[in-house]
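There is one chain below, alone, in structure tokens, taken in the form predicted alone.
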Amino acid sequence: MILSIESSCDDSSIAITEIETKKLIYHKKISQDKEHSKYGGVVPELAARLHTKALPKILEECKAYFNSIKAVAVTNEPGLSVTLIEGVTMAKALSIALDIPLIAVNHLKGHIASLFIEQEAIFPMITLLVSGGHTMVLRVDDFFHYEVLATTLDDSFGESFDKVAKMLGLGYPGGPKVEEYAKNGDSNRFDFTIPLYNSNRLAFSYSGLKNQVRVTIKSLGELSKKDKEDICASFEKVAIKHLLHKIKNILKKLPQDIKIFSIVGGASANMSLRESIMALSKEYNLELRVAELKYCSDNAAMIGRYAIEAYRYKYFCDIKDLQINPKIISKS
């Protein structure tokens, strides 16, 4: 069995893999959402004082598992330092105790082997990631190959929906905030206009957006419950729109030996951005592909079942070389 540790920003999770059937023996996660409501968002330094009272009492739960244990995968990359380095400590006191290799994961190539927990992977396959921190369309080979065919130039799609949230007060984790106020909301009401709609370039971009709904809200005064959700269900509309208009333009160039395109990252949990990717591959005969709900956020089960390929070929990382990368996503 594989031990993965998933603490990349605010979610302390420990999952336990069998590497030949690739089931999920074990997998809890301690989210700290209640903690950092009050502040509107992560703050840095308390996710990582919960880190160390969450990780080992999980791990507590795991004691059973220790001696069939073959390697230790955690997310090194990219995240919050001081919250990465909370696991990846913990990961090199596990390897030394129980004289098991390391294996080193990028948080968001967990995210693409969310698809496949417990199942066999199936590629190539074109894939949409959304999440608090990273919006990018991406061709994946395989576990290991990919290439990056667009990216945001600012803000990302999750991003942008908790600092909508903010803006109208609604708390945090901002991102299911816009969508249940979005469900009762006008969307029509205010024309948000969708960025970089006469551009060419494959990029995203959310910065401009959002400033508009800054504007929106301060014109408008003193907000009533309706206008709040009139802006979530206007922004939202405008959101999820720029990103179909950029991803059809790289489906137009579609390789034939493309069937499937699939969605991963916590904010791919959104329902209508959901249904809206299920029109389009549809309309362009692909297969669609979704994590489950339950593992679209951060978790450490997608760490361990991208962690099974590794070990398999052997990309183990030495004690020494392991490090933190918290902004640098690898091309390789």
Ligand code: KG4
The other form holds:
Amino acid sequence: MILSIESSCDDSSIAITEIETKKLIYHKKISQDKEHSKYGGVVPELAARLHTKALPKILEECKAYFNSIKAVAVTNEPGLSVTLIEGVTMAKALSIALDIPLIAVNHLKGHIASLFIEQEAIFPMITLLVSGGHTMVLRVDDFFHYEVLATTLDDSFGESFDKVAKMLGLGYPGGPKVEEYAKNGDSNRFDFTIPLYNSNRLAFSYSGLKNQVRVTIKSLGELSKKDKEDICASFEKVAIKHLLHKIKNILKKLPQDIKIFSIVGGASANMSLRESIMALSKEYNLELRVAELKYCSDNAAMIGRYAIEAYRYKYFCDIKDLQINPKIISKS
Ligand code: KG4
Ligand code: ZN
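Output block for the form predicted together with the named molecule, input the form predicted alone:
First the chain shown before, then all remaining chains and molecules of the complex.
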């Protein structure tokens, strides 16, 4: 079995996965949504402090499996430096105490592996990764080979939902709140412009759309619930249209060997996005793969799924060499 740890942002999670069968033996996650909600985004130092409490508490429940653990895997990039270090420190301690190898896992690769938890993987595929820190379209050939086809120039898809929710005082995380408000709203009331619509650039941009929302909120003065619902519906529609417009440009030139389209990441839980992508996949004759809703947002089960592949190839990391690599991640 492999014990995997995830602490790249505001979820403390540990999983135990059986190497041969891919079976998830144990999985627990303690989220910090409530604690960060009043700040309208993740406060890194608070997140780190909560991980120091939550991770040992979860690990305590895994003790019974310690004799069967053959490796420990941990997210070491990208993420918030002060929270990544919590998981990495625990992984190093376990590696020494149990005398087992360490596997470093890139969080984004973990999200892609979330499609195949307790399942065989199928490749190649085109994957849309939409999370709080990233918006990317990738060609994925296997667990270790990826090509980025498009990425965001500024904010990510999920982050733009978080920021709109913050402007409207809806709390954190913004994605589910904006989606909920959008359901009752009139998506035609505000005519937001689709970003980069007349540009050939295969890229995403959400900062301009966020600003359009900001200006609209300012112009309305005091907002009624109906105003908020209409803003959410109009924003969500355009945010999704922007994704679809650029993805279509990619699909038009799709290599013959690609038969699968997939969506992963926390924001892939958005139902309107799922429905739009489902229609698009049909149009291009692609099979759509989505992660189970419970595995869309950050979790250690996806880190474990990637790690069992890395274990097969002995992609181990020396304890002295395992560093955290925060890179960019949003804090909303
Ligand atoms: O993958 P994830 O859990 O964490 C990162 O790796 O960033 O994604 C979290 C992001 C947040 O920005 C959250 O607002 C967004 O996913 N999200 C959504 C929805 N549920 C979560 N965005 C839009 N609609 C949703 N239903
Ligand atoms: Zn994530």
